[in-house]
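Listed next as structure tokens is one chain, alone, in the form predicted alone.
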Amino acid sequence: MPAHALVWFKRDLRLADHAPLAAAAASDMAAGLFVIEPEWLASAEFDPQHLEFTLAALAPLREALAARGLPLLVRSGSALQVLMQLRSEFAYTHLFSHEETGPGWSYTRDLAVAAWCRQAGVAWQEWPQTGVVRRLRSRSGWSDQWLKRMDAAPVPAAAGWPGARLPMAALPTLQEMGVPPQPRPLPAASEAAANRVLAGFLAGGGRGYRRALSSPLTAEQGCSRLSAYLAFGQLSMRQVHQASELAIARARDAGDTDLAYGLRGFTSRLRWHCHFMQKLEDEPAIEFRNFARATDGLRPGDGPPVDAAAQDRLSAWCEGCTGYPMVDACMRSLRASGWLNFRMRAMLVSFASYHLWLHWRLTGPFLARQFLDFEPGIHWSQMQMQSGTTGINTLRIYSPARQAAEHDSEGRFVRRWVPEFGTAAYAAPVVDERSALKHAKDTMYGLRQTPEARAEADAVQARHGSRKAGLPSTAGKPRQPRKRTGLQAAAKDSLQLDLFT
């Protein structure tokens, strides 16, 4: 019986280095699928620049697929439906695809997808894209299994395809899709684009790499700004290893060590990239609950209700009017652009979960909708950790003013964001800092070092921490706490990571 091949692009948005792609052209005939889910844009991560950013990487995609012979649809509606009613179309005997760590609704809609597959006879095929293992075992030496999958040849791209004769509709625009305009401004969305950006950095963009990721000042240029092209896959991490890798030899060979140095710190921070996602891999409920329970029912948000005084807080943390500088700067910085370095970010979780005392089930969804990069797997990790709800971390409690202080001393990005700071149209402080953190460290080092939490602790570590990872060191020798909780065996996981950027 004849192959027919469909590729189903999910986050794979590219030619080069794409397993699916390149198996599909060995079958008789193939087509490529992309699906405008409504349980996507019906989620409480989606916003309109998501769709619009996907839409504008899905064009010049379709005409280089084209131009080698193979169609790729873009359908809306369920996934599960769209599959069912394409194969009375196009009678495909494989299903190719990447597979994806993505939030609850992906993972439910692969379930039924993979039931749907087996009851009809067709054989669903998946390859990995990142460093993400699927059914890990142990995380002992999981960065060994990150590197040799990060050191293997690439995919070579296929010359072409025995294409289906189908019928390709235009792509669908945000009005007819429903969906209301976004006002942000996004970056090119292309592969081609991608791979521009890529080596604009490795060429001499990263020199400054370890010196500008922490400023909102200077990160916004000095950053790789790759993040959003890895999160929907216009690149993939085993590219922009293999050529951070070559840059660094070539930059030593040539004698510039500033820009060995810079990249090299980039590069730590790929592993992490992955090691993050590996979490939501390993427990896909960490998008909803605590990985220590001990910490459930804290914070409004949480258990304890949602009342008047925790929303205010809430609305003023979301509209960048908490009465703190920084924290309004970067807001409205995020809110506007789409994009803000990762220190800034996890100053914005850390001061909504300490010093406004909010769970990050309220805020972790408002987040995910103003960044780009959004990445589940990144995301929700990190709203924990920066939280203090896995329980081994320490707790990196921002001061807003310290912040200011280090990373915008003249303050140029306040003034820039915050125009009314210094005026009488500036907001009061939502919350006295003062009480707000003697409240937020009570409740928090009494909770860990109670028999029950250092108990989970040990639980949580032996699934999730870097112990015996081999992970690298991302920044020079950490700062330590001020008080220990007695669970410091995964110190790594606190480092200030530039995942994001």
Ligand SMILES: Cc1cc2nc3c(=O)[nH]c(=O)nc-3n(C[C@H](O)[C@H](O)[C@H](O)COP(=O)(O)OP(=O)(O)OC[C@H]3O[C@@H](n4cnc5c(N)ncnc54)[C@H](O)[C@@H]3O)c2cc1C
Second form
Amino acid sequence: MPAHALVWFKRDLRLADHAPLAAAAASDMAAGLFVIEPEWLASAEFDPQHLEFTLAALAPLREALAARGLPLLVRSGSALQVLMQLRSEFAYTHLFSHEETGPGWSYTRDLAVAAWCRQAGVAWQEWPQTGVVRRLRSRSGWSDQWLKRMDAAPVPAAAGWPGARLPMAALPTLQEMGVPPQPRPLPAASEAAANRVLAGFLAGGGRGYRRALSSPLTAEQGCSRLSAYLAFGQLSMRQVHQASELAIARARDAGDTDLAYGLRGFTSRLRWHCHFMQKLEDEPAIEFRNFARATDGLRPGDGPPVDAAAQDRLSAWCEGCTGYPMVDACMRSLRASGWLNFRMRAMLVSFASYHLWLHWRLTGPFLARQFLDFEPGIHWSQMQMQSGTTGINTLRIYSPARQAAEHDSEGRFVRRWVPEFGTAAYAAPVVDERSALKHAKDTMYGLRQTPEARAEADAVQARHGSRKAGLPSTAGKPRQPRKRTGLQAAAKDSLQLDLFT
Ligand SMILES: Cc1cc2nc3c(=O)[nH]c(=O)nc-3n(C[C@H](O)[C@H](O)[C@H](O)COP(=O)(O)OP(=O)(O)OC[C@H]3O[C@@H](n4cnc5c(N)ncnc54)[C@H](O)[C@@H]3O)c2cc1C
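Alongside the form predicted alone that was just displayed, please also present the structure of the form predicted in complex with this ligand.
Zooming out: every chain and molecule, the one shown earlier first.
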């Protein structure tokens, strides 16, 4: 029987380093498919910017593929229905795709697709495209596995495909999909644009990376801005890793130690990307519940319905009207642009979780909608880490005042985004910082001292913690809160980025 291959595109909107596409080139007939799934559009993390960016990436991709013989169909509907329907138009025997570490709805969909493939006699083959390892037994040795994958030769691009004769309808518009327009100016979405951004960063843009990444004033230009391309797959992690290593070697050879140093700081983050995704892969439930069950039910949003006061605090935070200027400036900037640097994302979550005492399930979907680069594995792990619900990480409470003093000392960022700051029109603080933090710290540190919480922390560390951090087991050795007390301790946030822990 001739092999007919269907390449199912998901978060891999590129031609290069694409194993499913390469495999399809060896088939007797092939087609590509992208499905706009109603489950995606209806999910609490979806925002129109995500669809607009996807469609903008699909347009040049399907042109490039069509020029090489492969039709890329874009259909809307539940993936299973679309796959079943398509089989009557194109009798594919093989379904090729990349592995996905996605939200719960995509996991459920994959189970249904796998069951149907078995029953319909379609051979579904999946390839990894990041450092995430399926059915990982132990985190020991994970870092070496990551490097081995990233150092492997990229998949060569096929010269062409024996394309099936299938008519390609025009790409739908947001309006046709019933999705409201979105106001943000989006970055160019093509694979070529992603490669240009990468090349620019490696050729010199990354020189000041380590200095630039903390302040929202400098990070916009000084960070790589590759996250959306990695999330939607215009670039593979392996491409970014290998191009970066080459650029570092070249910079060293050329005596450009500043650039080499900046880029080395950048490459360590690439591992974090996969490290955090691995957590969701290993434990899909962390999208919905705390890593550390000992922290269950602490905050509004994690149990009984949220009361009006918590709802008001949530609204003030979402609107960027908390009366804390650095928090409000960051939120308004994020809402306008779809991007924010890591430190300020962490501060927004820390503020919501500690100052406003809101559970991350309340704030996480809202932030996911604001981030163009929403990547479930990173997002939910980080939401929990910055909220103190992993049980294993340093409790890090960011002081908005200190962040402003250190990263916007002249108040330029705040003035740009909160022009009414300093006038009577500016909101009064939504909570009293001193009492809010006392409550948060007493509760969190008190909880961490309990034997149950410590035993649970060991289990989380064994399953999800980085071996690099070399964290000792907590059993039998209570972790002490730092000596400083009260507001002083809260204001002095811990700046060490032990993100692997
Ligand atoms: C609460 C919270 C939620 C987040 N949600 C996301 C998300 O949904 N998607 C996402 O890509 N990043 C997320 N991050 C991580 C980080 O903020 C972004 O990756 C980064 O700001 C993207 O900008 P950049 O590409 O210029 O990053 P750079 O600083 O140039 O870093 C390069 C790449 O390294 C990876 N990276 C950098 N920092 C981290 C990190 N802390 N954890 C994991 N990977 C990292 C990203 O892939 C990034 O593109 C989140 C951070 C926090 C605190």
